[in-house]
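A lone chain, given as structure tokens: the form predicted alone.
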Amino acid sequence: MKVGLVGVGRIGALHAGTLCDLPGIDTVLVADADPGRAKVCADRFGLTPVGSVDDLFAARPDGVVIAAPTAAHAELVGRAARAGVAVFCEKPLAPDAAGTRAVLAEVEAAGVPLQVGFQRRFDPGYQAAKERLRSGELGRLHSVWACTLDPAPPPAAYLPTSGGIFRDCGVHDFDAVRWATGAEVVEVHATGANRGAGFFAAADDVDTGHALLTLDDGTLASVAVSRYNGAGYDVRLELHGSLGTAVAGLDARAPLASAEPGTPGPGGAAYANFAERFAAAYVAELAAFADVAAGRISSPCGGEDALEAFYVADAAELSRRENRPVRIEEVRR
């Protein structure tokens, strides 16, 4: 099988480095809108480099993987569906909501396969928790508890193009939720602030917000995110239920400490980035997207599942700027 790699910064990296091993891959196509850092790339990893996009779609490849800035995404998911090429793409799919219905109609439209990049469907603490909810475990679920804690802010210059932290941040647990519960929701009440750096505010962000969501079947679930966690990177899902509690992300090495005298707390090295938190669950996503591509499966995460996650983060957003509770219904319009 050939794949084709769109953007070589940071995540795309990772995949090239991912994408390198997985069996039944034979061959890497390496682009990036610097071609010296696309060789540099490939080189790395023994792949190989392309000068441009075209020639990338030239090579006819078998999938792509598009891990290029996010104003790229629409034009590269576009082009893949008009090449009649199966596409992973990172999220999200296009900077609005508007934005991703018309890609997920061209899509629909080629009748290519879409996988969208939210790893955290394929961590092992994640698939864990929501097997136990789905084999009754955990009785009825009452409540969910969600955070994505950075631990230090992104550099200023990132803001104005990040869409604010819930569609940046809060997406991916949005989408946790949703996916974990198997519900859906329906109302968002949510707020901000900002302690931390001046160039938050300037660029109209928060560094720190909390959703309340309330889901279709009346279960309850709190999301949290910021930017300044100085303990560690930590990402959490909690499912309460009548008959017990499910956590993902408490382990050896998530940055708690219990305050409890003589109680010891988690004790190893915190979690730096993302990369190291969810380095198993990226293998696995593009292990998957090899088996999309194929025709194998279908697709563990498609357009409509990020187009209903960015929902709640635009309803978040609005709820946070007009301190108000916003239906979802509201936002779909």
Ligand SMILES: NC(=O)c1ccc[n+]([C@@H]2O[C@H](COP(=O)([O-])OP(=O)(O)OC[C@H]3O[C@@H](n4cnc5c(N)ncnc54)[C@H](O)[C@@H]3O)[C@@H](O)[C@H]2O)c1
Given for the second form:
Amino acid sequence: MKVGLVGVGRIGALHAGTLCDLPGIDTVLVADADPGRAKVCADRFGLTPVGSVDDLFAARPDGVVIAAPTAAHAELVGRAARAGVAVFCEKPLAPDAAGTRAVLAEVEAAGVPLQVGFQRRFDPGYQAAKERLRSGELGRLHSVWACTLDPAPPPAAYLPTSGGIFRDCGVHDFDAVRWATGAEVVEVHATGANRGAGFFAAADDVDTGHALLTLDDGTLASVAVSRYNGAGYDVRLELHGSLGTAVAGLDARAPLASAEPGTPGPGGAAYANFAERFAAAYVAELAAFADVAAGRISSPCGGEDALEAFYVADAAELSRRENRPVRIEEVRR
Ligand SMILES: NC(=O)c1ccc[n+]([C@@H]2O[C@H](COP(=O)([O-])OP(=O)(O)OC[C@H]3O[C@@H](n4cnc5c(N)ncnc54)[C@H](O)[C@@H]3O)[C@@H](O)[C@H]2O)c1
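Same protein, different form: I have the form predicted alone, so give me the form predicted in complex with this ligand.
What follows is the whole complex; the chain from before opens it.
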């Protein structure tokens, strides 16, 4: 199978390192807006650099992995759809819901498979938590707690392109809540705070946000996101039920410390970033995409999932700005 990789920055270079070892993939074509960067990355992993995105599509790949910046996603996904090529795209599909709907219409009309990069669905801990809930072991779910706590803020220049903390970070938690519970979010009440660098407020964003979600079966979910978690990269999904609890992300490297005297915490070196924390999940999601592109399975994370998670993020952003609960129906329009 021949796969194209578009964009080899932070996440694209990670995907290059995965694609070079995936069984069933013989050729990986690498393109970047910066051809020099494509060549360096291709040389590093023994892949095939091409001079441009045009050249990549001209080589008629069986699947395309898009890891270019968000602003380029819709155009590139549309291009893959028009070429009749299976497409994996990093989240989000577009900077806004209208753009997401437009690109989904194009994908649907073309009939190509689409997988969106919500890698937590492939994390062994997240999968085990979901399975324990599904099996009935946790009983009736009463509360979900989820968090994405980054150890340090991104560069100031990134913020205006990020869509805000809920669309940038929280969207992974919103997808995980939907996916793990099988329930839809109906209402969001969110707030945010800026107690760190001034560039968050200057970008009309917040450095920390909390969102309270009401699910369609009445379950409550709390999502916390922050850019200033000095203890390390802390990403968890906690499912609390009438019979038990399952926590994804509570392993030896969880950056948690007990305040109880004499009680040890996990103790391992904290994960530095998403690449370390989700290393296995990034491999598993692209292995799944190879199966999708080969027609062996349907997409495990389709465009509708991306759109639903985006609606929750939109609702959280609106709620934070207007300091009121927002029904998902309101942002669907
Ligand atoms: N799933 C995750 O955990 C995760 C993590 C990080 C980033 N992301 C997403 O991945 C995307 C890329 O993020 P990043 O941090 O790797 O960005 P980045 O800026 O580090 O890299 C982007 C790369 O794409 C290239 N590029 C720019 N425009 C292009 C175009 N039109 N065609 C081809 N190449 C182009 C740039 O030269 C650069 O090499 C973003 O949408 C982001 O939201 C997802």
